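Starting off, we have a lone chain in the form predicted on its own, written out as structure tokens.
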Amino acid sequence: MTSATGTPAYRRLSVEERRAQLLEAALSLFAHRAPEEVSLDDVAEAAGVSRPLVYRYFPGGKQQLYEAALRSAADVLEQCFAEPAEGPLTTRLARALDRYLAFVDQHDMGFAALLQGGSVVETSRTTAIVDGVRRAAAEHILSHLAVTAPGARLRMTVRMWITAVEAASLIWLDEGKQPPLDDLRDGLVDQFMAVLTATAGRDPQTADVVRHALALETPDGPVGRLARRVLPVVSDAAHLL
């Protein structure tokens, strides 16, 4: 919007818009610096506002702002694994991982500070927020598996894989963002199918889940390609059968 003189017209932001602006500025800073290295003055400068204005929206200071920024990031991550319940499982997982890894890539080294703890501003509330992301991701995965009452083995397998995705994301950042994101995503999908199949050998419920999932896969899909890569390797161990 511009005025009659051609200069941009000023528009007062609503409370929701201003709060979102401050959180976006904070997230941008936390994305590249540890939370304890970011001051309210830094946030105010990044948002183009005064320090008192930041305090007006976050009277609890940096701790409240950090927790709000973490909650904002968590809200995004919790929805990464939400997918329509249609099509092959591996296709749904790949789309979910694309969103998750895009967040990791965008927030760069701040991913560890935002989601892995270890900061001086870490509290029981921030720990609960991070744990909530993991639990929400696991519930989304279980819904993709069409399981309403997962047993201990299946639930543990899914939660272990979520932990592996987090660890792989951190290692990927530490390794200079290598391998390429597509390779990382495909490897994580392969890993999930592999650990799910391993659990199926011990758990009848997981075995049923795997049978249902494989029925929706195609020969030219991720599982077909994985099988063709793995079978020549395991065929050398035929003496174990």
Contents of the next structure:
2 protein chains.
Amino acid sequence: MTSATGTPAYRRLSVEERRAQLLEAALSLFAHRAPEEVSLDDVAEAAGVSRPLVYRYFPGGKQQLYEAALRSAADVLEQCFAEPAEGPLTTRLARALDRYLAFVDQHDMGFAALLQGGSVVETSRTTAIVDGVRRAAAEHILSHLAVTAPGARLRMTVRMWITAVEAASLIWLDEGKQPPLDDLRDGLVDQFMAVLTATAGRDPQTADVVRHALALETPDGPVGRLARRVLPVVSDAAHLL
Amino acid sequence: MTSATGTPAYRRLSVEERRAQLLEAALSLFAHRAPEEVSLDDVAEAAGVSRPLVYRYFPGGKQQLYEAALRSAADVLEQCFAEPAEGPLTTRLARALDRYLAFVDQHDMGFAALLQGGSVVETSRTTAIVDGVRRAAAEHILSHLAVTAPGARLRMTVRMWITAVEAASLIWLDEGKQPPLDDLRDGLVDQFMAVLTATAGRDPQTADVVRHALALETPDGPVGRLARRVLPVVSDAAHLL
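I would like to compare: after the form predicted on its own, may I see the structure of the form predicted in complex with a further copy of the same chain?
Then the entire complex follows, led off by the chain already shown.
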């Protein structure tokens, strides 16, 4: 709990700076240990401050600190899918996924613990925060699809894909961060276009979205490459048409 | 807690029959109320037996009863995806989904509470039971793809789809069980073929699976209909080829 020379232990920080510093220390601990194995002592030590100081900022103890750290992580995650409405849809999605997957990479076990549940610090409040991130991601994506009132099929497709991305992130962490992030991202973009196209077969609104999205794609973009790779696989199935 | 005339309250049941009766009563209560709002009194009343009798079977109280009910539900769910390896893949998948979605329909809030987490009765053990169901479903599906050693891409695709099916089930419950179950099932089958085909573009093993699956499909089957509905949507995108 004593701070080594050079750490910013007792440097004057504003209340907001100090709070941010403690949350950052907590998040980095949650990234490598289960939430229930992180004590306030650990957070104090990692931040180079005294335990009473941690308690002054988080009088509710570990549960309050965990929820505040989660809230701060959620704010970052919710911004991952904020992206200018310019260029092909797949380019925007790839940039959003790069930010999201970088977050997963950085927060590691903390991300997994949060989504997998069953933790002693999980409550209906923490579940609500995680659901909020999912909702925000869905809203961002739907806004890029440029429909004013997305119908049930389109919304369900987007929300299913977001859950599938979470599953892929957990599998990726579980498999020692394989495949490389670029491969994972490209595969997730492919899957998005695939599920959107399947839904387009049942839903006129989604069909409009797909037509509009395809018009902006280029032959050397993700959809062009996907189409050229998939065509040889399905070309033997002419008996279905 | 007294049983009405005609209920099988004090009829002689074997230990296994009594246990099954209590679990059934518990599951039907969990279907309509949050697990934390179901007491052992409620279970005793629903089963038409005394509270001491419930405690005799579940001395660990509510937590033990909840875990046993969950274990029993998990056994049913794990069998949903067991299906003879005959006929087109989409027919097998549709039958499995019919069983799975009937379970979701029947267990309703209990299913939602379980998957959404944040419940006071959720523990690492209950999380492990739910994960076991997901793993069993993935194994069943992979066995239908007739590959001896499924690679990472194929496994990830199947597991992502299973998570997406869970998400769709929760959304379906949340939206007052709309659309009709047949529509939901058909959409999920479409999505499975779509994501499998997208992965086939990146993975030779999955490409073999898709070729094999398509060879068994008929023009009036799910894939034939999907292909004919999707072609007009993507036909303007010849510039990508």
